[in-house]
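The chain that follows stands alone, in the form predicted on its own, written as structure tokens.
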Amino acid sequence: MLEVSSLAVRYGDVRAVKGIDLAVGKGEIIALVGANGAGKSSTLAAISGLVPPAGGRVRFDGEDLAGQPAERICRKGVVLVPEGRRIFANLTVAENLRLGGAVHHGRAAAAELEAELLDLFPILRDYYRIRGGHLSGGEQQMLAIARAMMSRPKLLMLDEPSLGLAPQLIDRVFDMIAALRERGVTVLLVEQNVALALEIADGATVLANGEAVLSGSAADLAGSDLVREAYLGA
């Protein structure tokens, strides 16, 4: 579904991503893991069109995305939930959800999908008429994911969904991400919490200083001495 080859990202003279390769198959959860500043978020930004790649190729369903504007890439089904959630705090849960699907569906189809997502994220039904800014961090993260799902993405990219959340809320959010796979959603997950990411992912790539240092199945990486020592505290 997604094929990234020799992807490079620059910010002026700074090389944030240095020629990484990445593949995501349909229905998989693939994790990009590593320390802060490893190039994970920059990789997502380049895939989604928020920053232009400095080199390499990004192909999605056989089409080259490099250089296309972010809006066009989103319409093709590649949807990013950015770090920090970025919901509309002054709008209600209902209004946030409807904005997520406004461009992509007729009213009836959007209402049907919204009902499905409220079943998947029942806490959002409880706060349906509440402004997003009044939700907890974990609830806002669920809203951000549900809002992205309103566009029926082919590939959902999540940037640091655990950031700033209490441990019990992190578990709830990651349970929801795993549930999305059961619904056939393809996920590219960027996450600093390596142990948790490897628990739910099918495969993973470890980034360090803008380079891919390891790649393979999540189970194999969880058993790697390098990953255990550098990221799992073993």
Given for the second form:
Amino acid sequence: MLEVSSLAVRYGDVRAVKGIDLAVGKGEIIALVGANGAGKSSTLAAISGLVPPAGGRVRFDGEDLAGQPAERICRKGVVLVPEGRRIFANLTVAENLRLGGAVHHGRAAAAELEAELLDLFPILRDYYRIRGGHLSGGEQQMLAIARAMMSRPKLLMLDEPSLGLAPQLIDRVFDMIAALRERGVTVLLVEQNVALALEIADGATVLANGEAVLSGSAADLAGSDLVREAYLGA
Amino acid sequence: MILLQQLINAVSLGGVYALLALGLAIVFSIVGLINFAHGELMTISGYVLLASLAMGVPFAASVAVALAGAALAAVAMERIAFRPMRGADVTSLLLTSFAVSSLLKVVFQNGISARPQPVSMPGWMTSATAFGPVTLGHGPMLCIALSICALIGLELFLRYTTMGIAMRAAAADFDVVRLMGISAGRIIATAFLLSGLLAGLAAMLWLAQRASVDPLMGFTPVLKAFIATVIGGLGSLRGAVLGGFLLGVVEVLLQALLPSDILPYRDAIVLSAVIAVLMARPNGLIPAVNAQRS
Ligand SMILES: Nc1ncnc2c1ncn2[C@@H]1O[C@H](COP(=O)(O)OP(=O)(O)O)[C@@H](O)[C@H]1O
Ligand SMILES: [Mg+2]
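Would you mind giving the form predicted in complex with the partner chain, to go alongside the form predicted on its own above?
Below: every chain and molecule of the assembly, starting with the one above.
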């Protein structure tokens, strides 16, 4: 479904991503893990069109997305839930969701999808008319995911959904991600919490200093010495 | 009774400032640009009205043409002058808008005339009605009514349409709005279109009471509108409206109430008050939600 090859990202002289390869198959959850500053967010930013890639290709369903503007990439079905959630704090939950579904024409379809998502995230129904800024971190993460789901993504990219959340909330967010997979959504998941990511993912790639140092099935990586020493603290 | 008349004049002037300040604030909140050429949009609208009336188009239709002219001019300005500068720093944008403003003024002076051109407004607009002891001008009352209608219309647009909600969101976090698949170009074009419409309406209300167009017509009111946006909080729409009304009311009331030997210092007094407001509240009376570009 998604095939990234030799993707590079630079910020001026900083080479944040130095030509990585990555593949995500339909219906899979693929994790992209690595230390802070490894280039995970930059990779997602380049795939989503927020920053133009300095090189490489991003093939999605056979088409090269590299260099296209973010709004067009979203409409192709590749949708990013950015790091730090970035919900619109001054807008209500309802308005946040409405913008998520803005790419669709036809009110009825959007309303139906919204009702399904509110069933999946009941807390958002309770807070429907509340401003996003008043929600807790976990609730904001639910809102950010639901907002992205409103555009009916084929590939959902989540950047550190567990960041700053209490442990039991992290579990809830990961349950949600598993529930999304049941609904047929393909997920590219960026996480610093490697143990948790490998538990839910089918495959994973480890990034270090902008390079892919290891990649394989989640089970293989969880058993590899490098991952166990560097990231699982074993 | 004189006071009531003065109050109506004050609110009507405040309404014009509020419309202009709102146009500046909408553009600033979305692209981080202080558009110095906003006054020229007002002037363009005046000349379009003049031309349309000269061609024998009925008054109401001419007003519609003049509003559309200002809106289109604003969109064209963005396309031609500001879009190529997208991503540039605040100073470059500021200089660009300054250049556009100066260029247009020269075009008006040399292409049309440096002298004021009279606009024949319908008689009912420049006349007045007596309510018992009070005589109220139609121009100022129309001005108040239309300003309020425009403010309500804009509020409804921003609150209930997807594009309006997207504009409020873009003022806080433009990148994420793009991540939702909403075109950045369309949001920016809409911001300029609205600012142009508001400038056009302000021009019509300004002309209703002055009845002549000249190349510098937009200069003074837009200068006041800049001050209003700063008092209100740069980039804050509610702040711009509040600042506009406040400035208009204070100006007219000082004009009416100050003894004649202090009157020449009116603008100095107003500006001192502005400075005092900013010392107490550096981000304005109603700070913008997210002053990410300042
Ligand atoms: N906007 C930016 N400008 C300059 N450097 C950046 C920017 N964003 C990220 N970087 C740098 O790029 C590298 C990778 O960052 P990032 O992709 O955010 O890593 P991760 O998400 O894995 O923590 C880091 O060295 C970071 O400092
Ligand atoms: Mg990151």
